[in-house]
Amino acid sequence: MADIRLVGLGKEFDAGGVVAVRDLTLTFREGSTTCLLGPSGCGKTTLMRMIAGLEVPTTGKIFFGDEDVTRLETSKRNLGMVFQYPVVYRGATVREDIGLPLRVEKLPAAHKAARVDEVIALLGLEEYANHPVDKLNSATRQKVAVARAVARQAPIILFDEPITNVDPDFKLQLKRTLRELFSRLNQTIIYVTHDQTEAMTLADDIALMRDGSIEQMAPPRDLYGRPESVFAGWFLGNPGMNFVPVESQPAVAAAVLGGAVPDGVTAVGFRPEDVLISSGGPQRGAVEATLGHVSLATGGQHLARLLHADLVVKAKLPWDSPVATTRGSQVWWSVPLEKVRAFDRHERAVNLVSAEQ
């Protein structure tokens, strides 16, 4: 195993016209799975390609453990790769396809066969072991591509959106397989995706990217519950965070914070599922609103729009909530203070305890 360290890493294209990755310094922990998550064009694939040796950095260095691999060609970096489209060898059986990278290793034939059998079992491919790989469906071919990368037992494996082009009927199956696989492997894994559900399901850490930079890197639960920027709060979640601007809604912001708004706070944010709603009349610290459109959300919940002047607050309600059936009625909403995040004019999180002192 090995960690992956980036020091001042940057990449520009078109003779300095397009900055794809900006001065990154961070470490991907040894033996962990890190998802590079972000919108299209944020630089996540370029970053992975530099780690793989498929792109040469404009600035900075890449280390695998203590080894500087910045200028080392891909074939000498001892890593496995799985791409968006499953790369398979036509005419080969599943067993033969998985074993192809092992031909160059100076191992006894029995040892190679045992390694292939091990990953076939690990990925549940036993029934396809002797089938022509190019005759399988897309999800099973991608499993074969994953198995081939794992069989090499390289210390690092890179995944470039491997589920994106899999048939929708098989995506959930493959995601479950990868989750189980990652929990067993000891390799350092970097997984590129634009799908937050994949990242939240598969990652030990998520590195959220925006405009070539890392917006925040943290375990999924921490990233979701304690976003360090407005972008992180907005990007994660379905829907993302609610934001109340202090300038246009000072009274609402103060109510959410349970008192006065600390100096330097320009917005407060909170998740729709953390909004508490009552129809029982005015309550201390609650904000009055009109219940607007109500629709079904995931998990059988209701997604309600709460209207207060020009402010719209989204709230997720239990499926059996009586409030969800009374559109147009007056309600009162609040948020537990421990679920509230405050942000400054740079859209970065503010520690409320420090702000009050």
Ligand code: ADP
Given for the second form:
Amino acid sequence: MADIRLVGLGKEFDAGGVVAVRDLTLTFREGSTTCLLGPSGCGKTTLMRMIAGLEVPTTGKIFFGDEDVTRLETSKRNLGMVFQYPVVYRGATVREDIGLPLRVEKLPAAHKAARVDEVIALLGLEEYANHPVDKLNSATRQKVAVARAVARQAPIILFDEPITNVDPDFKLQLKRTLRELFSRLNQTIIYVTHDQTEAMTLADDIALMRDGSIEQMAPPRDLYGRPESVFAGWFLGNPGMNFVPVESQPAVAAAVLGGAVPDGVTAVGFRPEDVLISSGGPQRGAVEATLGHVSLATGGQHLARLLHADLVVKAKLPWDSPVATTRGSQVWWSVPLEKVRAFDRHERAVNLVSAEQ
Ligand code: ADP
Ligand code: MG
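Next, give the form predicted in complex with the named molecule, keeping in mind that what was shown is the form predicted alone.
Now the complete complex, all chains and molecules, led by this one.
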């Protein structure tokens, strides 16, 4: 087993015209599952390909444990890999396909067969063991690709958007299988996705990537609850955080912060589900607003838009909320202070406690 350490890792394409990955220094913990999450084009695949040895870094180093693998070729890195489009060997059965990478290993045949059976069971592929892979549905085919990567018993497994091209009907099923699998495996897993729900479900840690850099790396709950930047607050959540700019909305920002706005704070942020709404008349610390469009959100909640001059605040209300959901009605909203994040002009989070001192 091994952790994966990146030191000042960077990758430029087109003679520096495109910087795909910028000066990354971070560690993927041994035995953990890290989801590399970020919008399309932010450099996820390029980073994975460098870790896999399929792309040569422009700067920096990659270590597996203590070993510098920066210049090591892919076949010597001892990795399992699963990509967006599974590689399918025509005509091979599931059992043969999974056993392929084991052919080069010096193991007794019975040993290899036992290992193949083990991963077939691990991924619930028993009923397909003797079926040709190219006749399977997209999710099952991808499970075979996963099984093939797992059968090698490599200490590191890399996944690049393995669910993205699976038929929508089978996505959930494959996601469940992967979650089960990751909780059982001891390997160091890096899993690339642009889908936040996938990352929230599968990750021990999420490394949120933006424009070639890691914006924040944290367990899903911390990343969601305590985003360190405006981007993290905005990218996670459906919809993302609300932001109140201090410059144009000083009174609202002060109300949300429960007093004066500390120096250096340029925006306050809070999640739609943390907004409390009342229709019972003016209340201390609450902001008056007009109820705008109300729609049905996931989980049977209402997603309401609260209008206050130019400001639109998104709020999630329980389906049985006593607040009238009539457009145009007058409401008062507030947010518990512990749910509020403050940001500076660099769009980085400010610690409110120390900002007040
Ligand atoms: P992601 O996987 O997050 O969508 P990529 O790593 O594929 O992002 O791409 C990051 C950036 O690098 C993009 O701007 C992309 O166009 C560019 N890029 C990726 N591969 C190459 C390449 N082989 N040549 C030139 N530019 C590339
Ligand atoms: Mg990609």
